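Coming up is one lone chain in structure tokens, specifically the form predicted on its own.
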Amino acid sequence: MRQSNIGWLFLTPATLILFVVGFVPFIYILYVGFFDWNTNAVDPTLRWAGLQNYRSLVFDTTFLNSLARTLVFAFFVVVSELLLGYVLARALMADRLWGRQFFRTIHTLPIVVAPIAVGATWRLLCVPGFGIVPYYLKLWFGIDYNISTNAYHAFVTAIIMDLWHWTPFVTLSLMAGLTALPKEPLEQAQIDGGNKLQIFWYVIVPMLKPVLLTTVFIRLMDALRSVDEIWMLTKGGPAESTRFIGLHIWINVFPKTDYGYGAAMSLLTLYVTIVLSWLLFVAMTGRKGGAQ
């Protein structure tokens, strides 16, 4: 009993911090979401709106398009990073790879770069008439690459930029998981005559599932809230082709100062993120409740 009290005493500071930085802002956003509050409007005062902000979201095509675009973006980057991260993890773990430590260091460097610097760097690389990407794509393939006027080029570039930035994180996570796997089940599967694909699917993937689940959750949440990188790269354009939901909320909350509507969008996005995470959890574990 005494040890239990001491444990709660040590947990109290962390619990208070989580309450202040997590629960209190959430309650405040929930509160603001029920009001019409725009400091740039004719009447900037806080006025009760009930569920009007949420009703408006259902018919807001810009919001719905941004949400759909974000889900497509998140699907491509999470799946691609998972596949690339696994291949790179196995390659960097190979004993025969010359300069393995050097490649690991080079591969990890993008993680430490700030997102806003990543966006600025890729903007310089891709800006028409100045960047090396449009220059060589035109020179080698005859492609008139322009992220300022071509929606497809801008969207694909946003995906490639995210892959460059966050695939190393997936690689490191999977390397840690693969290194910790017990060797006995793998050896037993080889003795039983399993080929590489069967060993991967029926032995490695089940044992690696906790790491995969955690990695996918982290990357999914990051992909759904991309703002700074996209803003620096394309500012959401052209023609809103890269205006993802995080950027759309930011534009409504700060430049437009539509706080009530922005709060409602934030809460709806949070709800979508929770539902997606739960569906992923059920799909990857087959369980509908918590850990068993």
Second form
Amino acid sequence: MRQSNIGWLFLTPATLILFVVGFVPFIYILYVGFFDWNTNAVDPTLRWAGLQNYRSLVFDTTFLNSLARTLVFAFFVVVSELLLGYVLARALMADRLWGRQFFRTIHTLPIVVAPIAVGATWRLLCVPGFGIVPYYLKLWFGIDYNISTNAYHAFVTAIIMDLWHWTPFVTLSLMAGLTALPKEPLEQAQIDGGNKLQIFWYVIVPMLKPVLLTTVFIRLMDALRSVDEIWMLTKGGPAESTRFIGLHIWINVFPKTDYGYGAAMSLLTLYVTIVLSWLLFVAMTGRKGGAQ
Amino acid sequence: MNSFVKAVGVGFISLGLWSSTALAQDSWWKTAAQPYQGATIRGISESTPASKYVEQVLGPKFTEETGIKVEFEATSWDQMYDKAIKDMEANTGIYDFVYIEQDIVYTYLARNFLVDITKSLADNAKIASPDFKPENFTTFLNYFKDPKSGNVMGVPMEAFIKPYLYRKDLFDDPAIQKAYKDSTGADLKPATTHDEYTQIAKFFTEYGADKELWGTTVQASSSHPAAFYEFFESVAPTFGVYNWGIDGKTFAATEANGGQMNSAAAKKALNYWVGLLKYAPPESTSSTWDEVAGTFAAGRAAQGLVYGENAAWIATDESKSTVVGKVGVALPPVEAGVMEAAESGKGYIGYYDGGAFGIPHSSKNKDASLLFLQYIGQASVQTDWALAGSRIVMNSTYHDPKIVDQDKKMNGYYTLMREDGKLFAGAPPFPFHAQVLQVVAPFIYKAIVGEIKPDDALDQAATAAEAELVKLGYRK
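Form predicted in complex with its partner chain structure, per the form predicted on its own context:
Up next: the whole complex, starting with the chain shown before.
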């Protein structure tokens, strides 16, 4: 078989761009993570710290709490969006649904709204004293809802906001996947006497797995690095109850200008994300890596 | 007839002199700006009333006179800092002038971020306007001078104190006065002590239970540095705790090491301040300075400490404020002995806030920016700017008839600023401002939401602040 090297030539620009915007910053962050570097310190130069930044992170409860909070948030939003997205996808595919196209359009609109606008809008809806959400929760259910004093309210609101914004993405992905499924295995399963749950679990889910995997990965990555929406909604509060890891890193790197420590945090977070993704991949495919 | 001819003659001569002077002034800006015709200078600032005036009025006027285009970005406080600092750190040169808040100037000086305006004008006399005279400014200019050289590093554009605003209509209402007397045994008048303030707050919260009226504003966002600032720069000084409770020489924060951050006075102050939340509207735990102004303007609080930059529109702009004509102005309440300490110059009763425009070292249009900063530093533009933004940075502005007139409508806010401004002080000269703020603020947030007690919050905050100062190398 003859091989041509011309393909490499076509790949070169993309490879170079990837190298410059991806690999070089990564190496730089890796490098900075081994230094004590704060431009506002008495000595603003880089000072070798070895593994000190990483050692400190292991005992930094604020960092660990932020990380744990982010994982809980990511778990809730990904699972909820997957379930809700599937239900909505099936509903919007039903032939009997009147005004299906209209609902599809309405349902998809949140995806096009910028995260910063989503956060600002939800903040206006939820701000105590003026927002309509606290007003009606009090009026109808007697709930004193306050995202600036109640950590639970703030956390749940952050989850609901994320569901509102990103469930349509999951719905669209699953609709595309479901539409592309072959009819024969489903008909065969019905003929074999499988009930709806069995057909869903043993036929639809395995066939939908590639789409599910992609969707879950995308949403998991997004949820783990959620910053802008949360910043606008709660600024990480009340106290530190919605200070997710992205916000925490931002605060350390920018206002605090603690670059070495911030770099170490970023790398550790990246490592956790990769491990989680790998575990998820193994759990969903039963394989330990590599393409089929 | 003779005298009529003389009068006409004198009139024409005066007109001629006036127009030639005006033309000469125009021609000076035009001549000086000639080499920079068509250039664009970009600035960034916090979206405040004073900044908006620069964006909407002064920038376009400068462009008209010089041909230098001004692009102005008025954004949120945190975005303003974030963008400006990143630009100066990375030396990208996106901005040609930046807002230097009085808090951050020492950090910028320590990092050599700013162009020395005095030196630059001395080195390039062609662009030194005869109308820009640093001696015309109030002493607020001193905060924007390099402590080593005494040179000007920023042109003041905003300056205000944080006064105690109260609802004059409510305080002067005989029926309310009687109810207050019946309830407390005291006469209703603006508070001069913290106990009086709390008592008034409690009374109006009970009185206003069915009227959407509460006893006080509190700038107590549970996740925004505004809460840190209100406590350490507006409330703690009234209890005699200065410079955030950090010793300026040893950089100690804990009382054990000679600091004041967790002193008995500081703890009393935090307990008082957090205690006011039960007399404040529900939005208070989400409020920064803007929301506090909004709350007062909406008539939702009987009294409060409100940033003076908002005093003009709250007191005079009916399109935004429901309390026009009802605003009283006074000095904040203090603990015994604090006023005396402030009067003798040993302390202060609050923060003298504001900012200046400076030129980043990374600017690619330094000369054109220097022209712009001098343009906004002329005495002739100050009055209308003050009317729009309740900010005064020049002594002459206080005496302008328009300001005197507005002062009456504002219940003497400008008079208070002129006569008692000396009782207030700028931020402490800490180059580690942002670093310590980020470390201490979470403890204040936790005290606001009741996660920890105020006393514990300050104990932990002082320890954390000291650890940060050790890490930064300030404290050995």
